[in-house]
Each structure stands twice: as structure tokens, then as C-alpha cells.
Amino acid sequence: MRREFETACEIVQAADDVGGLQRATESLRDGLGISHVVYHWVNSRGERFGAGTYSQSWVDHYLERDYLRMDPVIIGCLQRFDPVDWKELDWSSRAARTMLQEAVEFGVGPQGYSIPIRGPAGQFALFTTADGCDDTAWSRFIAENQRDLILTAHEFNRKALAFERDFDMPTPTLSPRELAAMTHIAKGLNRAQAAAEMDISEHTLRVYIEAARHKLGALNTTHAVARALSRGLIVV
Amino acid sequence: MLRYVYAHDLARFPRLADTMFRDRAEQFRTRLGWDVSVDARGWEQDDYDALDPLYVIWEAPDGTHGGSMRFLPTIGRTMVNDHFAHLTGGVRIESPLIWECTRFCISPRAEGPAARKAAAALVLGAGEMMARAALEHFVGVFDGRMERIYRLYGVEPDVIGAAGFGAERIGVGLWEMKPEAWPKILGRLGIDRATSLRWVAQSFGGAAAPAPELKSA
């Protein structure tokens, strides 16, 4: 995980209002030297949200018109959970390619790649980068990122439902397993040596990491290890 | 070829989808004895089938199904977290980088070469799938009627738990594609990289991607 990521999802999870998540979107786009990091989300109750570095007159341009109605991005994305990239969705309509073009002229795209996100009881997000840069070069961007890119939007995601509930979200707990797990790997031993000691498979002491870790709202397991050691959840 | 389709779309392979749940039906009930539902269609489908979920399928020559499976993201609902955390050892399998795999079913149809050829397809599904979103692990739950069906391909699960012995065994497992699974997979289908991300291109690549109609390998 690059130092960007970790810096923006420490401030998702600092956040308290969207005004944090807008200052986490701007933070990633400097930090990746993007054009545009953009996360926006539908709550269970329909009502719309979004934190981004779209420039306003883009936005107000986006409004008037309605794109939200035709945009391939939007469309194409409701009804999926893997990641697109904007050149697999659909832009063969007059409308959708003069949308587009309108808003490379704003700064935004071509290129662009959105993590769709289903969330529990009908909430829905989608999380965006999108720079001007040509096609090698954004294919290399999403292969390098790709994995940090789908755990930030997870992050932003996790505060969005955390908004919803007036932050009442429980204090990640771990299980049994997940406990010893993550104080064998603070203890330094390797993944072989703690499978072993707990007489699991390397492959199922990865899950209960990778478990334990999206709990963490960790980046990584290193992150994951500190975080349960600094809420006194293990004990070396 | 391969297709991978959510479930709200369907309705555009209808063939596929009406010989796919049929054969759901033919695998899961008949010759598996499981206790599932079975529409006035013929069709076998669950809870799950409800949730959108993506389904990859092998198509067979014929255009009608070879071989299906059916992924669910594991922060939703999902038939582990939802009825088999006493398997896991309480612990919930909850990440983005992990994908539920349930429903892996041959067409009962397919025969010898046929059926394993549909098997390896599968495998080739979920490593794009793998490839595609960043995934690092399937997690599914089997029993141990499935547990023969994925050794006789060899693709057995990694157990994380298991309760009970023989034909109702059941258990919760884990897959992932290494690297150097590729070449194998893809040398039984007899096709290249290029041809299988083809295939992804042209379920998600949308209306503006080429989609040639290929024969499949």
C-alpha cells in the first residue's frame, strides 16, 4: 500500500461530516498526481451523497443538463460489483459521446476507472479516478493501484454506513481464530510458522488475516497488526 | 467460449440461462439429492440467484451450457456468512478482496473431455475474475458429494472447516489461481491469454466493444 492511500484513508476514518471524505479525495489526487478522485453514494433511504475533486462548473454543467440520467458511468455501473474501466462501458450513443467530450473539456477523463460497491439494504457507491493521461499510461495506473484503489473505496464506503447510522458502529471485535491469527504474525512468526502453530492451512490463515484486516479497517497486515496491538486487541 | 453475466442480464442468453438452471437442477437435486427448489421450468434457484449475483458459463458448442458457477461478493449477503460461520471457527469472511463461489456445476450433459474441458473453462473464470477485481481468495461451501466432483477435476478446495463424514460432510473452503496455474489451464483449453481476456472483454466491454462471435476452442 503506498503512503497516498494510507494517508487518505487515515483521514476517511478521522472523518466526522463529508467535508472529511471531500478532503480525502483531494488528498489521494495530489498524492497519485491524478486529475480526479471522486467517491459518491446513494443511502438506503434513496437520498444522494458525494465527495470529490470535480470542479464546480463541472458539476453545475452535469446538473443542468442531466446527465445523470444518460451517463454510461452511472448506468453502467448500478448493477455490478467488479471494477470497470470508463472505455469497457458503453459510450455509443450521440448523447453519451458528446457528454464525454463536454467533459473532457471540464478536466475530466477520458480516462477513468469506477469500483462499483454494494452495500447493505439498498445503499450503493461508486468510487472514481479519472485523469487526462493516454491509455499505456492508465493501464499501467490501474495495475499498480488497483488493489489500493478497491480497499480506499472500501474505506470510504465503511464511513459513508457509518454517516448513515450516526456513527454507530460497533468496535471491531475479532474472533478466536482471527486473535490467534494476528498475535502469531505480531509475534513475528511467518505466515508457514503460524498456520502451523495453529494446525490450519497457510491458505485459511490468510483468510482469517485478510478477515481480521478489513475488521481493522487495516491497509495492510502490518497495519492490520498495529492497529490490534494499539487497541489492546492482542497481546504480545 | 466463456461469458460472464449477472443475473439481471440473463434474459439476454435465454438458451443459456434455461439450459443452466436446468442442468442446476439435474446436478443439484437428481443426482446430488439436495434439497432445493425446482420451479415448474425446471429450474433450480435459491436465495442467492435473487441477489444479482455474476455468474461465469461455459458455453458449450451448441450454444447451450457446459459449466457455470455463481460469485457473490463477500461484504454482502452470502451463503458462508450467512448459515456457516460455525465452520469458519466464528470467524465472519468478510473482505473485498474475497468473492463468494457457490453452485459449480458441469452440465451432467457433458461427458469425458467434454466435462473436463468445461471444468478447466471454469477455473479459467475465476482467475480473470481474480485478475479482474484484485481478489485474493473464493471461499464456498461443499459437501461431500461436491467434494468428488471437485477432485475428479482437481479442484479441490482448501478446508477451512468441516462438519459431519462422507456423502453429508459438509464444509467451507477456500480457492485461489497461483500464477503458474495459468499456462496449465489455459494449454487444456487450447487457447491463449489474449482469447480468454477476449472473452471478458466481450461480456463486460459493453456495446461499443468489437464482439466478434468466437468459436469456442
Given for the second form:
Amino acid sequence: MRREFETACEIVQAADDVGGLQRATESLRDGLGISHVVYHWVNSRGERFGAGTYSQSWVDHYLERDYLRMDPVIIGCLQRFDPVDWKELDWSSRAARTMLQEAVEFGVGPQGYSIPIRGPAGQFALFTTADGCDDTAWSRFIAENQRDLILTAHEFNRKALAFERDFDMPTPTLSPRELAAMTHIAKGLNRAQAAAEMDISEHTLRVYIEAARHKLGALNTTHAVARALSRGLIVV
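Structure of the form predicted on its own, given the form predicted in complex with the partner chain:
All you get below is the one chain by itself.
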């Protein structure tokens, strides 16, 4: 296994919350020199978790447009057990073509390779790599890294299953500033107001919110606030 994959797997193995999986996706993305590495999974209770390098703006846009309902990657992988190159999927509908065009505009794709994984109690996960290179370069990348991508995907999934089995998704530790930022957002303040309350810039506030989101394995800020409230990390 190449060193980039070994490093990511070591981070995953040492992870004690979703934040460790997040760090592993960032490490692998940087080590491979591609645009994105993402691991999303649904546990046996239907709860969604995510770790990955997609921008928050794309995640928010994706959820606002309800692309989860018609995403060819998800639909295609639900019907398969083998890894799939995005070019093999059905992008013929107008909605799918629009989604792909917007994804490219947000820095996602058009190249992608997703590995579906299923757990023993109905869990479902996708491990995805994506980039903006041309077809020839992407085919070469997959040919050279397919085996290690599959092994790494299963390492992520083994840790996620361990979280669910042994710890019921361990509650992450948020820093005092991360907790403060999430509390202000939960109280209904906008980002400018929350930043003013904390006497910091909006950019710094976004850093705290993103750090908390990644630790919670949340898909966006609203999801992160809901998780923090349900776990008793913040009280409003």
C-alpha cells in the first residue's frame, strides 16, 4: 500500500470520533493530489454521518436542491456492490445533468469514483474520490490506485461500524470557542451577530463552526446544531 493510503488508514485506526475520519479524508486528498475524498454513511437507525472535503457551500446547495433524492451516484451505488466510475452512471435526465454541471461549478468532479459498502445491520456507506482532471488522467489514477482505494474504504467503514457497535457514535469534544459559536447559531443569531457576540471576525467564526461540524460528522451547519443539541453539548 502506498504511503499516502497508509497514513490515512493510521489516522482512521486512531480515531476516537468522526473528527478523526475527517482528518483522514483531508490527509488522503492532499497526499493523492486530487480535489476531494469523502466518506458518508447511514447507520442502522437511518442516521446520516459524513466526513469529507466538499465545500460547505456545495453541501448546502446540494441539500437545498434536494439532490439527495435523485443523485445518480447514490441511486447507482444503491443498485451495485462493485466500485463505479461516475461516467458509467445514468446522467441522461435533465435534473441529473443540471446537478453535474453545478457540481463542477462548485469544484466537484466531473471525475468521480465511488465505492459502495454495506454493513451487517442495514448500514450503507459510500467512499468517494473526485477530481477535475481529464478522462485519460482519471483512468490512469483509478488503474494505479483502485486496490488501495478499496482497502482504505473498508478501513473507514470498519471504524464507523466500531463506533456504532461499541460506542453508539462517541460524543466528540468541542472546544469552548466551538461550543460558543454553535450556541449562538442555535439561538438564532446570524453569523455576523454571532461573530460580534464573540468579538471575532466572521471568518474566524466560520472556522469554529466548520471544526464543530466535522467533529460531529454533520452534513451542514443546521445538522451540526441539531446534533450538538441532541447530545447535550449545547443548551439554549
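These numbers come from a predicted model, not from an experiment. Under this definition, the rigid core comprises the largest set of C-alpha atoms superposing within 1.5 Å between the forms. Numbering follows the first chain given and starts at 1.
Positional change of K187 between these two forms reaches 2 Å or more at the C-alpha, relative to the superposed core. Annotation: Cα of A24 displaced by less than 2 Å between these two forms, core superposition. For I209, the Cα coordinates differ by 2 angstroms or more between these two forms after the core has been superposed.
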